[in-house]
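We begin with a single chain expressed as structure tokens, specifically the form predicted alone.
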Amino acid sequence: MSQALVIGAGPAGLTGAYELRKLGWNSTILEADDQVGGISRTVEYRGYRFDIGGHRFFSKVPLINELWHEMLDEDFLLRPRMSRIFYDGKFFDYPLKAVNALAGLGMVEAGIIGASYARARLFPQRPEDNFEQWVTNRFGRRLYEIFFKTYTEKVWGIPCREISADWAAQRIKNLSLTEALRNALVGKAGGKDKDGHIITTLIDEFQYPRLGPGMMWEKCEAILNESGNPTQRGILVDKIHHRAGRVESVSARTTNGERAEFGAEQFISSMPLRELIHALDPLPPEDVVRAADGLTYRDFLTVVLIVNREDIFPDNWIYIHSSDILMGRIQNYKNWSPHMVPDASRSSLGLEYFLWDSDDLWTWPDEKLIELGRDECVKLGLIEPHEVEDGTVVRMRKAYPVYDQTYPGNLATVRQYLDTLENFQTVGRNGQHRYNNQDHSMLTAVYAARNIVGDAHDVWAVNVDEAYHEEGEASSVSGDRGVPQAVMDASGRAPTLDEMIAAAFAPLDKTALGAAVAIVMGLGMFVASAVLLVRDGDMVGPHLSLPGHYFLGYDVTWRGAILGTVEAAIGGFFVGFLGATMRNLLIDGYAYYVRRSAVTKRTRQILDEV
């Protein structure tokens, strides 16, 4: 039977071996750690289980749903989703809910948000090459500052202007102010496929293994072991021997310092690209090594608190957007699965800190970190100090590949070199330096396994699932030559003329602009009426006599002010909606002219060449 070697026993590596087993290949999986699952592992402490971050199981890829249930069907739970944002001392529902958001932000702030959005849509920033510009162009600067900036900079440790627009385009995608407003006002039902599996993004329920995500990968490892596909833990690959465009073997060291060598016909790797390039023997050219060194990773630390309280808060997790709190997110593991805690009268919280492993906080002793976590939870008003009975700390290096401004070029250089190794494929989050979800990482491995038996899948085209695809205006990475990186899509394909025109002449969102103008006009009408009514001077009547000609039933009273506000908002919506419609019609006409001119010019060039 043919033999493959898989480096890494996370979701990608184990899935690759699992798929190869179905295709008639044997595999040996090498894992540097003493536990499988990678960042999707489940750690246990005194019977309490917790994730390295929360891992919801939902996918719009039917194949991945089938694999999950094939491995662990009877141990899946269907769990309700609830999450909130903590900002400015208040909790906001996420996804957005209109009454909750307005109560927290206030009408004045809502008006500022509406005006900011209208300005962004009418005067977008160009070029759009960083996260700040990408989000501001779609949501307005004020909403960006409230709900994106602080948390994003906590996660990545760099200013938003230094984060590539690729990350926003990959992770935020179809989310728009229109969708947010629609969800806020009328809600959005979660869809399911024919087997009842959750398939939407803003979902109300998700699937989750009874004992955490690590349960899935421990089960996968056991299935592979039973079929003659062993996972060897504590084996760190540090040399990858190649010659004439083929990898021949890998060398590794064990936890006790011994060395071992493994040969195979085909190789799949999920190890971080930076370490991979340095492990190649012989080393790649200097420019490739330099590019790999430019790929950076954000590290992750979880402080787990065991709290003597049955119920702390109802959320699965809370995002912390407050700049005076160091933690970025807090998980309530009991709300993911009641089986994650051994004692129903107690709860366990996971406080997540996004760091560089060079930060002082990374090297703090566990006791000091537990004290910090306890104090921050008290500051948030979630617990009392005496309720914390115990705690532990888990550190995870290279949890998040960083999308800084240099990563597209660096990744393109590394990928171009790796493409020269015909029997070697890289998969997964770190293996492709992409912030993939678990299902995306698994799909890259499935494709890699099928390529080994003769298929021709582009594993680098697996970036985001179908519902997240944007119109292609953000820059992407490809190893292909002859096409500028900035005009290539996620699969490395040059866009068509129609796609480039669609990106250049993107239409205004009519509903969202109408809503923004409605908020501004309605709020303006109310504030103007209120100010003059409070003054209650002789000039109130003359100042407000004109609106009475336009707003039915309006007079100079508080009742009239409310009625005028409603009518002004309705009128503002139609003004914004019709304005956007007319603008889109004009742009469509101009885009048609550009398209016809380009086609005519190209036709002449073709005729000239005949």
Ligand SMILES: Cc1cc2nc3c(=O)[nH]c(=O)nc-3n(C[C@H](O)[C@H](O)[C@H](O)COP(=O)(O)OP(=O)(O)OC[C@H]3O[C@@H](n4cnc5c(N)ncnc54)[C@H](O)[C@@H]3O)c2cc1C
Second form
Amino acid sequence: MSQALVIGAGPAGLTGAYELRKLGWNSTILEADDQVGGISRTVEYRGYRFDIGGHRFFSKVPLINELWHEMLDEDFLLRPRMSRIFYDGKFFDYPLKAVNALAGLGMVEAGIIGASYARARLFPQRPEDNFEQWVTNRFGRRLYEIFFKTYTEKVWGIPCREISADWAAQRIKNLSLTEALRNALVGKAGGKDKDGHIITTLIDEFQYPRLGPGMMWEKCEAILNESGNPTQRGILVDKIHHRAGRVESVSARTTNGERAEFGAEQFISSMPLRELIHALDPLPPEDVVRAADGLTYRDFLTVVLIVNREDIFPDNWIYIHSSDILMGRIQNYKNWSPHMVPDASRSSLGLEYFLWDSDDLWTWPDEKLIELGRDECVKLGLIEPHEVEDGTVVRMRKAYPVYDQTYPGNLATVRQYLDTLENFQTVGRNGQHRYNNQDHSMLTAVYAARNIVGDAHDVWAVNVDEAYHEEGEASSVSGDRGVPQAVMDASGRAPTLDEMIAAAFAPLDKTALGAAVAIVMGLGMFVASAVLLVRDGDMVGPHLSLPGHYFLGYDVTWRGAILGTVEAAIGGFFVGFLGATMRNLLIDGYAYYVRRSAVTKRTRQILDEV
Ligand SMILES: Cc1cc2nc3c(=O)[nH]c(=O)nc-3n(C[C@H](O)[C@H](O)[C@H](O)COP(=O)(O)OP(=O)(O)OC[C@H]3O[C@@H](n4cnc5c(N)ncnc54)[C@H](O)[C@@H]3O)c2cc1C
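Output the structure of the form predicted in complex with the named molecule; the preceding block shows the form predicted alone.
Shown next: the complete complex, the earlier chain at its head.
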């Protein structure tokens, strides 16, 4: 059997090995940590299980849903979603609901919000370059300040003005037309795919493994190991030896300080690009190293509190918008799955802190962080201090690849260099510096594996968002969605939402419909007259006397038949032309409504994308 080497046992690395196994290749997976799952792992502490930030399983790519169900079928739960925003001592429904938000903020604030919204709609800021302008133009300055600014800046650590507007627009524009239509028609999205797998919309519900996301990746690892594809944990790859455009081997440091070298015919890497470039031996040219050094990452830590209370709050998570509270979000893991806690009389809360590893907070001892977390929860009014029985802290470096102004150029330089290594592919989140979800990481890995057996997919162009386009017409050579060529038109460009709506609500050609009706009516008139004339000769009686009232000069004679045919055709043309015009107007109005309601709905969920 042919042999591949995979760097990283997160969703990308494990999926790559899983796909390779199906294609008749063996892999060795090297994982730096002592646990698999990467950022999508589940950590266990005293039987309490928690994520690195709650992980919803959601994909519109059928292939990914199939893989999830294949790995973990009966342990995959469908869970209700509930989330709120904490602001100014109060909880607000999220996605935002106008009545709830205005009731919570009071009449005076409601007035200010209304005025600032009206101002933003009447005088939008142009050009719309950054996230602040993007949100302000849609919600007004006041709502932006209350519900968007603080949380977004907590997550990214940079002012909203320095975050590109493209990022928000990109997340909004990649809507599912099916979802939009379903929402417009029946008011609720969701359903099952052709294999009966549940398709969720993330708005009301999501899928989640019974024991957290790590369960999926531990199961995947077990399947791989049983079939002769071992994961070696505690092995940090720090050298990638290459010659003449081919990688020959990687060498790594084990947790006990030993060194080991691994050869293979093909390599798939999900390690962060910055480290990867520095690991290459020989090193790439200086400009490539400089570009890699320009890629930055936001770090993350979670404080988990074990609380002696059965029910603390009903949400899966709450966004914390108050600027005097450092945590950005708080998860209640038993609401994700009741199996996440070993004792139903207790709860475990995951408090999320977004930071740089150079921040003081990063180096605080765990006890101090647990105290901070407890005090913040008390300040939020969620718990009493004495209810906290225990806690733990998990730090995750490079949780978020940062999309600053310089990253596109840096990424392009790095990628261009990596493309010169013919048997080496990079996949996944930090492997492609892509702010993604698991499905994207997995899909890049599936296509990298298929490339190894002769396919020619551009793994850098895999875009699960663009695959949000329609079922059916997105079929590709391989029949899967999410492959770039699957969603692109003949010019190599993915259609926009407007183009998809235009295609779904294609207008009728007015002249063509006019001509068609003209032919039908004209012919009908002629045939009817001709049948009477041939059958009854001059004695047609009262038959066809009605058209005589409408068509000038019409009677049942051969001359009248020709006149009636011409007049019926002219009348038919106008009927068809007007009918098509009316129908197009109605459809345009309906398409506008569908688009507006879909975009509004998605815009209201922008916090989920931050
Ligand atoms: C707070 C938060 C919430 C999220 N929520 C969701 C969600 O709700 N739904 C969702 O689908 N996604 C979510 N994500 C995204 C999801 O975590 C990632 O998309 C996914 O884990 C990326 O998988 P990956 O394999 O590409 O990378 P990773 O998960 O980063 O895995 C890479 C692996 O490679 C290993 N590695 C790195 N360097 C080396 C090396 N030199 N040698 C050996 N091994 C190495 C790492 O230890 C790691 O195990 C969330 C992310 C965060 C931070």
